[in-house]
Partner chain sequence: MKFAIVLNGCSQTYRSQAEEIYGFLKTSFLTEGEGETFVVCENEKQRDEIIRYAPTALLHLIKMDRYQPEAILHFIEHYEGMKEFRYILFPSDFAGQELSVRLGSRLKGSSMVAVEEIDVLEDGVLCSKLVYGNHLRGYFKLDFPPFCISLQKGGKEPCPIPVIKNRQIFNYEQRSDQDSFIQTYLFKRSEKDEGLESAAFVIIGGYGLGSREAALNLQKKASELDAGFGVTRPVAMNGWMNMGKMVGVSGELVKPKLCLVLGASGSAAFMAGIKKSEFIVAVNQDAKAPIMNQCDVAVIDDYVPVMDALTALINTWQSDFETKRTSE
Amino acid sequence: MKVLTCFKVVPDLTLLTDEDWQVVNNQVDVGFVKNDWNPFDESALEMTLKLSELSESLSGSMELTAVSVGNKKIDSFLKTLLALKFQHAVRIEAEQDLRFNPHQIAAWLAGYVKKSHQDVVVMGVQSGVGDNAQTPLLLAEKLGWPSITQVIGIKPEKNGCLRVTSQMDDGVLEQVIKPPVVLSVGNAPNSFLRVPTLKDKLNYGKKSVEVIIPTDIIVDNTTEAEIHAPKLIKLSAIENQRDSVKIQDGTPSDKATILFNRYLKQRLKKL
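For the sequence shown above, give one chain's structure in the form predicted alone.
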């Protein structure tokens, strides 16, 4: 079974202070911010590794491929995945801003899936820079494959099937499915990506990253998304400050009474 895991490397925006959040030409300078795995994609990568390990007990073999869209800055992350024993690490070359263009990302991924004849695609439900949560669904639509969202667990089954656990609004759902399928990973518990050992880095991490030009994987009519690419018109910070009232008169007991009667009493009645 050929399993493709898609991931994105994103800047850690929690490191930005209010002073750093300066919008210039609809951009915020994040060049000095550390890049890291997108959390949902990190879960997807670890889930894929666990799936491969479990498949060995069923006498099955899985060919793992990791793919990301971007420039050479993400090659170090792809090298890490090679050290974690992914057989292939692929970068689809792109320099343009694609944060708000999930259609184009899905089109390129669909082209690679068809060209490399993958059976299963695993990816995070969304990334922290676009937060559109559309790419997995658009990819499934372009491939004509079924899709399962909010996945929190994947296990191999006999006859080439997978047991997929997903989080629903009213509980947890388990399904046994036959690939092909697109799985988008949500808030999966205990799914931090493992760290490769020094031995594995020396044995596997020196393998080369495969770089693909988007025009080499265009299939069908996947360039249509490029024509309708959205344009970023405005970017601004969300104001999270809350109003406050200072209670000045009276003793501490009086102030507590005022606080309860004016601000807490009505809220407590609604609970």
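Moving on from the form predicted alone, please list the structure of the form predicted in complex with the partner chain.
Below: the lone chain, stripped of partners and molecules.
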């Protein structure tokens, strides 16, 4: 079974201070903060690795590919995935502003899926900075594949099937399905991406990242993708501040007493 896991590298926005949120020409400078895995994609990558390990004893090995869209700044992330034994690490070369264009990303991914004959696509439900939450769904439509969202568990089954667990609003759904399928991963507990061993880094990390230019995988609906993307008109800051009182002097017990007497007692009485 060929499994493609798509991920995005995102700036850690929690590192920006209030003053950093300056919008200039509908852009915010996030270039100076560190990049990280998009949390939902991180879960997707770890779940893919676990799936592959489990399948080895059951139905033989899987062929794992990780793909991302971007410039060569993300190659270090792809190298880490090679060290974690993804057989292929692919980067679709792109420099343009794709923040709010999940249509374009989905069109390229669809092109790659078709070209490389994948059976299963796994990716996170949503990613920053656009927070579009559309890419896996648009990808499923472009491929004409079914899709399961809010996935929290994937296990191998006999006969090339998968057992997929997903979170619904009022319960948990467990389905055994026959690929092809697009799985989009939600809040899956204990799915932090493992760290490669030094040995694996040395052995596998040297493999090179495969770089693809979009024209190599373009499918006919790319222009349509461009047209259907929403047009960004304006970005504006949100005011979240409250006039907060700081309690910082004295022992913890002093602070608790001030907090309780001045602010909580009356409120608790009214509850």
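All values reported here derive from a predicted model rather than from experimental measurement. Positions refer to the first chain, counted from 1. By rigid core we mean the largest C-alpha set that fits within 1.5 Å across both forms.
In the core-superposed comparison between these two forms, the C-alpha atom of V245 has shifted by at least 2 angstroms.
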